[in-house]
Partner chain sequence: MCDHGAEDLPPLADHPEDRVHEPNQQARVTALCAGLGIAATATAVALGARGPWPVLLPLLTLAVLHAFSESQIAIPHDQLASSAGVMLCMGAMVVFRDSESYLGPMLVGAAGCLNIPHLMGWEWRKLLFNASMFAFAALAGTSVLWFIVGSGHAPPAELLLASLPAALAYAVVNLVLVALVIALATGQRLLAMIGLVSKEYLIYLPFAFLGVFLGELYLEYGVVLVPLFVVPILVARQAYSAYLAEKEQHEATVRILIGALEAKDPYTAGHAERVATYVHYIGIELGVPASRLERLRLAALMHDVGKLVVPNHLLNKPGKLTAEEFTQVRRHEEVSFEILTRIDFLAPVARSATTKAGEFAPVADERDQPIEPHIVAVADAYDAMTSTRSYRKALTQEIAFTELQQNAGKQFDPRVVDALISALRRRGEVHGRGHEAAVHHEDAPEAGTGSAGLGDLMPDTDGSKVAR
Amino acid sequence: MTRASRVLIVAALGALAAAVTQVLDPGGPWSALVVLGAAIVLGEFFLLRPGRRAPLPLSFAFVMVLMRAASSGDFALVLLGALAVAFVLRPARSMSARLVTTASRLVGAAAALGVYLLILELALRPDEIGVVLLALGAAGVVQIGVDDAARMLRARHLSWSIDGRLADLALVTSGMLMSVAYRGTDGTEGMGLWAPLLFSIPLLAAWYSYKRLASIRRTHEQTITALSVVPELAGLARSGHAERVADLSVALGDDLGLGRHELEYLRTAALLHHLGHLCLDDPEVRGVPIQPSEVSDKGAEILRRTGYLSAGDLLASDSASLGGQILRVASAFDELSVGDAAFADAAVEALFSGPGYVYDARVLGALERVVIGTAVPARF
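Would you share the structure of the sequence above as one chain, the form predicted together with its partner chain?
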């Protein structure tokens, strides 16, 4: 089932249920609660996926609104209903994965409600806007925290990263805004359902942008990787050479403390370091063998001309930068070890025994640590 059909089903069911409750209980709170429940289900299908951060469902914001809109009993009822519908419609991975997700949502929402009520309980003036916002903000953070914890538990690995947390910020602030505007505080008049409707627009815009970003990023990575195998398809390099040199270069750069951007340039330059070879005339035609420096310089020229200045500079044969040195060592290592781990020691030894001015001593040190030491070259 596509997302579009799931969204349509939930929207139709939600509208129908809201209409029925409206007829059964005119003017009562239930039709609004049903709509919020539908919003929670829909929010489960719209996941913010910023870069390396794990997906973050928009439903967290609507749970915050529901907290503000319903009594605890009604909250539990609507939430359970919404999670049940979401469970059925959730894009199926395994049954157990769906169960785990649903359980973590339940725990998250319950914990969030607990924190929210506790803060309002402890506050001297629970109607003060600052207090309400604090309680809502805490509830939002708790939901995200439970989600993170569940993920770590499942991966059996403790890890937390700041990457992509702007999305969390947008989600929590939107949820706070929707909730406060829904009911108002301290005698102010609320906007009702208009609040979640209106203030989910920026979240949907963010969702869309992250989606496009992820897709173009994947296409970009695949394009570079595809280009990197052309020299191999042309028989100019051993199969997998570019990929191995790229992995090793990044591992060496990481060991030597290069930053994230520098590592990215290094990876691009490493993947494309044989590209120049394709543009040179055949040795038989020109009568002179091809020098490695010609290959790098031609590649550097192309990269620079097409706007990859930093990567081009790394590739140039006269590059004195650390990245350039890393690239040279990684490429030479892969040539010597013919891509076979069994020859790694011999290759390192051969590189060390060469004249000192050919390869940078720092990089050779890193090579020894990365290749011979326990470290397995880390994927970037």
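Since we've got the form predicted together with its partner chain here, give me the form predicted alone too.
The next block holds one chain only.
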């Protein structure tokens, strides 16, 4: 089922439910609450996808509006109904993934409501604009925090970064604007459903911008991957060598505490570390064998000329950086193990038995932990 078809289904069901509630309870609040519930469902299908962090559903902003629009009981009822519909229509690969996502959304919304009500309860003037904004902002942050925690639990890996956090800011501030405008503060009349309709436009613009950026990023990654297999197709490297070295390099870098940007440069350098081979004459024409350092230096020159200064510096044969040492160890390991996990122990032992000045002891320790102590990367 495409996203367009899911949107049409939710819109049709929401319009029908709103019409029915209007007939049964003319002038009552339930028509608006049904529309907000439908907006929460739709928000589950539109995700902000900033680089270097997990995607965020636009539904978080509409949950903040629902806090201002409904009592606690009505909030729970509408939220449960919206999450049930989203569960059925959610494009997830497995039932367990859908259950986990739905549970994290429910816990996040419940925690956000609790924080929102607590701040209002402690305030001397709960309807004052500053207090309301503080409560809404805290509720929005709690939703995102619960979502981040749920992802770390699923991945069984504790990691947090400031990268991509502008998306958090866009989502929370949009939700605050919608919520305040919906009901008003300090005795002023609110805009009702016009508020989420109007203030969701900047949020949708942000969604579209991140979508385009993600498309550009995918194209970039596909180009790097395509270039990485050229030496293999030319018979200059073993099939899958670049991908295995890249996976292992990232695993080693992560174990040694490299940052996300450094890991990205390291992966790029690893994927393209044999590309320089294409620029060197055939050994039979040269009359002398091609040295690995020549391949590395030529590849580094290519990357530097195309703007990948950091990746090029990692690839250079004289690189003394930790990333450069990681790449050297990962490549040597794959050569020694011939891409077969059965030879992993022997390859690690061979690297440890070499002269101490050849490979960095920190990287060899990480290699032992990653390859033998835990697991070899998935593609290995």
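Superpose the two forms; the largest set of C-alphas matching within 1.5 Å is the rigid core. Positions refer to the first chain, counted from 1. Keep in mind that this is a model prediction, so the values were computed, not measured.
The chain divides into two rigid parts for the movement between these two forms; G175 belongs to the part that also contains A38.
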